[in-house]
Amino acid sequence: MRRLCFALVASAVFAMLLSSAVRAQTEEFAAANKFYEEKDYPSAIRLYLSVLNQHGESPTLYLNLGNAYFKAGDLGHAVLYYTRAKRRDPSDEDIAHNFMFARQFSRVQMEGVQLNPISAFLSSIVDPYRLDAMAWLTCALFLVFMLFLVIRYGLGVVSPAVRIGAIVAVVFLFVVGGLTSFKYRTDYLTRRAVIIADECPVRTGASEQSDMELQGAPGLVVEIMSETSDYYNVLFENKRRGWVKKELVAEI
């Protein structure tokens, strides 16, 4: 009886604490939105970051942070948070639109060598979908394929419909599974960063004595190829490479 009472009390206390935390998060988020509406963007950013640090990430929070940074004139952090929002909810049209719109304001546009057309084509297919949704679809197709195998070999049903169904299932399984692997590799295994500093020298080596290869700009997205204690070796979208100080970029 005592254990039951203790469990009930503990459950009640936990529910009260959870409710209090949710209420505090909602109030702080609403206050940040109010600062944004009043065009007090630094205060809005401060509160949005407080919500992020205390209560965790969400696509909406990242989107609002991106909007506040963009309005404050900080293009680098705006693109950073739009990118993080886009990774967590790639189907959101507002996130995709704001991300593309903000990148147009970079004072350096990537020109030159074209991206791999195959990778660009595959990216155009998987970009609108969440990784977890694609993974669940892959699992479902695998179960469908296994079901056809059970019907054919376990139950001994021999018919053109079963054979065609198994072939269709395995084809879709390989296609969707391959696209899921591609999205996981490009979105999660590949390290990317955004230039957040107003000035970002890109050098030929990992030291300030190295020659400058080019001048980066806030909002440019780069792929991290390797690193030292103080520098990243990065690959730009036009395939140019160089070394940048870690403090000048933020990893996505």
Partner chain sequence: METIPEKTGSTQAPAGFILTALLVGIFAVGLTVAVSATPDLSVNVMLDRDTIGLDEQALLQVEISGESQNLPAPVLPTLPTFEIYSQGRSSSINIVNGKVTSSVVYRYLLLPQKPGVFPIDQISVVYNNRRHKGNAVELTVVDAGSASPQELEDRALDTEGDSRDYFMEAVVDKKEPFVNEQVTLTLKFYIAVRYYGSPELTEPTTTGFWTEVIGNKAPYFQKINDRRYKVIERKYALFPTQTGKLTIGRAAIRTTVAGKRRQKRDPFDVFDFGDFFGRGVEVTARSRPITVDVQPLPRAERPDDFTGTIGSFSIRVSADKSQVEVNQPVTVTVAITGTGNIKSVAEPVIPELDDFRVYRASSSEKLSASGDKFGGTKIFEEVFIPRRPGTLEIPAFKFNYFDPGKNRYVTGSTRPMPLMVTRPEGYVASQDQPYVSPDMTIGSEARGIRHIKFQLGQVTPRGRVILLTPLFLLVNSLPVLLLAGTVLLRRRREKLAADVGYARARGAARLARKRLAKAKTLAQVQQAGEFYAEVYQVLTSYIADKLNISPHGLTTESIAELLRQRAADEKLVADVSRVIEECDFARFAPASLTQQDIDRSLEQVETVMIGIEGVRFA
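Write the structure block of the form predicted in complex with the partner chain for the protein whose form predicted alone appears above.
Partners and other molecules omitted; one chain follows.
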């Protein structure tokens, strides 16, 4: 009885804390939106970042942050947060639109962008879907496949229907699982960054003394290939490489 009472009290306290946390984040978010509507973008950014740091991320939060930075004239951070929003929810049309729209403003447009045809094909398949959804679909297919195995080997049911079902399930599992792995590798394992500084010299080596290869511009997305203590070795979309100072870019 005492245990039951303790459990009930603990649950009630937890629910109250959770409720107050949710209420706090909602109030802070609403206040940030109000600042945005009043065109006080620095205050809006401050509050959005507070929600992000204290409570966590959401596609909407990233979208609003991107908008606030864009309106504040900071293209680099705008593209950064739109990219993060798109990664969390690629199916959101508003996010996709703002992301594409903002990228047009980069002073330097990448030309000669070379895409691996296989990667481009796989990307075209997985791009509209969220990683979470794909992961759960893979999980469901795995469950179905395992159920067929349980029926066959656990219960000893030998039938062509079970065999065909298992084969179909495993084929789907490999296809969806492979695509999920590809998306995970592309979106999370491949390190990317966005140039956030107005002037971002890209050098031939990891030092100030190295020659400048080209001038990067805010909003350009680069792939991080390696790093030293102060510099990232980055690969641009058109396959040009160089070293940029870490403080001039933000990792996605």
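Heads up, when I say rigid core I mean the largest set of C-alphas that superpose within 1.5 Å between the two forms. Residue numbers count along the first chain shown, from 1. In this text the structure is predicted, and so the values were computed from the model without any measurement.
Novice: Tell me whether F142 is among the residues that move between the two forms (Cα shift of 2 angstroms or more, core superposed).
Specialist: Passes the 2 Å threshold, so yes.
Novice: Please state the CA displacement of V157 between the two forms in angstrom, with both forms fitted on the core.
Specialist: That residue's C-alpha is offset by 7.1 Å.
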